[in-house]
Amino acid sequence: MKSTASIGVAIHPNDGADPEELVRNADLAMYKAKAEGGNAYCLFAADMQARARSAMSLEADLRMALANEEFVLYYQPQFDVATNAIIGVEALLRWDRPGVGIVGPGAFLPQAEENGLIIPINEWVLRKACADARLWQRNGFPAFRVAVNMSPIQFRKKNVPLQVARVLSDTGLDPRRLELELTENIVMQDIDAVANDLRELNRLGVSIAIDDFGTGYSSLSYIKKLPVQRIKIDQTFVRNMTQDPNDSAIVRAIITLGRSLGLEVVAEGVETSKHLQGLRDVGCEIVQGYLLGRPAPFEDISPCIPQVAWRLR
């Protein structure tokens, strides 16, 4: 195995007046080099201390958020274009941060990925989404799916099928009502191992979707090897498809690819009636976006589901 080095550099006197301060600041620079991919060097910068303190504070707040159940799930509906029926919802993580309010995942998930808190956070998301879906199932809602986003770190731990089976058993949710969304980056880390995990999940009855399709490795060489049921067109292509012929061509190509492989295709980012009509014209099967329904917490979206479905007609 090839060894590489990450080096942090601090220079006297600007970066420290004594050996202890220099070593401490060089250490901060080294971790910055590691965070940027490693096998590199990084010079200490004055704002590194402030960023390190901010990261430590955020980590402490995230641990408190887990303990105090400050996380909440919002759900965004997905619609079948042909029947106008809601066929699923995507579970989206939010943090009801004390003194701040509702915070989106972009503000805290990168830090959670770095410090390992992404594992308990994602476990909470999976369990909460399954529990909510079980309530919808018990209350007689249509048999739609709940989609949960997965982290690369979860697949590195090699226990995803076991974890999912345990949560399904604990919550009593019909496995056919659960969908797991993976990005292409997760798949390409170890395609054979991931494919085995996905086959086990399929055997449980859980469906699999590739999220943000078109932005990563998007190729037949991997998609044909994976037991997936859906691909989701990245919203950047959908949002620009009415102005940019290239994006329109990409959307059509992904839909054609999905159809040829027997996969359902979901288009994200549907924000205007032109987006919706354009997707109908090229044969897209499932749509999701602000035009049809914004993400909302469980108690808000449940009574609104019939109204949101009517708006698609």
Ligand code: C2E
Second form
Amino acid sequence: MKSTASIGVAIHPNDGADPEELVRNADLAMYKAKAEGGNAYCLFAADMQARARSAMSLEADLRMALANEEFVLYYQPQFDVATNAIIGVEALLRWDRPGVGIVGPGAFLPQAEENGLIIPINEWVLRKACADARLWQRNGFPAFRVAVNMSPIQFRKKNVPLQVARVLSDTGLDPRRLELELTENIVMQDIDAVANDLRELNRLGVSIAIDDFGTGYSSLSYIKKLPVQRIKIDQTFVRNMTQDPNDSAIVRAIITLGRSLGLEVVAEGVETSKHLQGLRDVGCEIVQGYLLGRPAPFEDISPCIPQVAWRLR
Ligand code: C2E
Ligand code: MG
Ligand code: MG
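Switching conditions: you have the form predicted alone, so give me the form predicted together with the ligand.
What follows is the whole complex; the chain from before opens it.
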């Protein structure tokens, strides 16, 4: 392993009046250099202190949120275009933050990935999603999958198949009802290790989807190396496909690619009937988006499940 140096620079008197303050601020700058990949130097900037303070207070609030069970899952349905049937729901994390209200994952997940809290948070997501899916099954809803988004940190730090097996056995959920969504950057971090984990998950009966397909690494060789069952076309391509012929061509190419590799293709971000028609025309099998159903809490989505399919007609 190669040793590298990360350097933080604080300059007297602007960045600190005494040695303690200077070293503290140089430290902050060094952590920024490290966070950006290391082997670099970084100059202290005045907003670093404020940022570090707000990061620390967000971290403390996230710990409280875990302890006080302030996280909630919203579910968004996915439909089969041909049969109009609901074939799955995607679990999407929300934080019911005291004094603030419902907060989306973009506001706190990047920080949770940095401070490692993503591990217990996503463990909670997995457990809750499996327990809810089991409840739907018990209540006689049609057999559909629940999809859980995974973080790269989990694959780096945890034995994911073991964790998933444990949660499935604790909740009693049929493994065929669980899908894990991985982004291309998870897959690429250590392709052989991830491939082993995915094979293990497939053996359990759990299926795998590649999320935001087409936005990450452009290497397509991984897709044939990995035991993946579905690809989800990123919503930016779907959003623009009705105006931009390039996006429309990309959507068509992904569908053809998926079909020839024997993978199911899901389009996300379907917002208008034009999107839906366009996707139908190019033979897309599964759709998800605001047109068909916004993410909603378990209680709100449960009564709708038998009826929502009419929206596709
Ligand atoms: P994603 O997995 O690609 O999820 C799709 C995002 O698009 C969701 O945003 C969803 O609410 C939004 N969306 C769905 N349909 C439409 C539509 O028609 N139009 C538009 N404009 N947006 C639509 P959300 O819930 O804010 O989640 C953002 C991202 O956060 C997710 O992207 C996923 O990468 C991540 N995420 C969410 N929950 C979890 C989780 O439990 N664990 C991890 N690790 N990541 C999560
Ligand atoms: Mg997703
Ligand atoms: Mg996505």
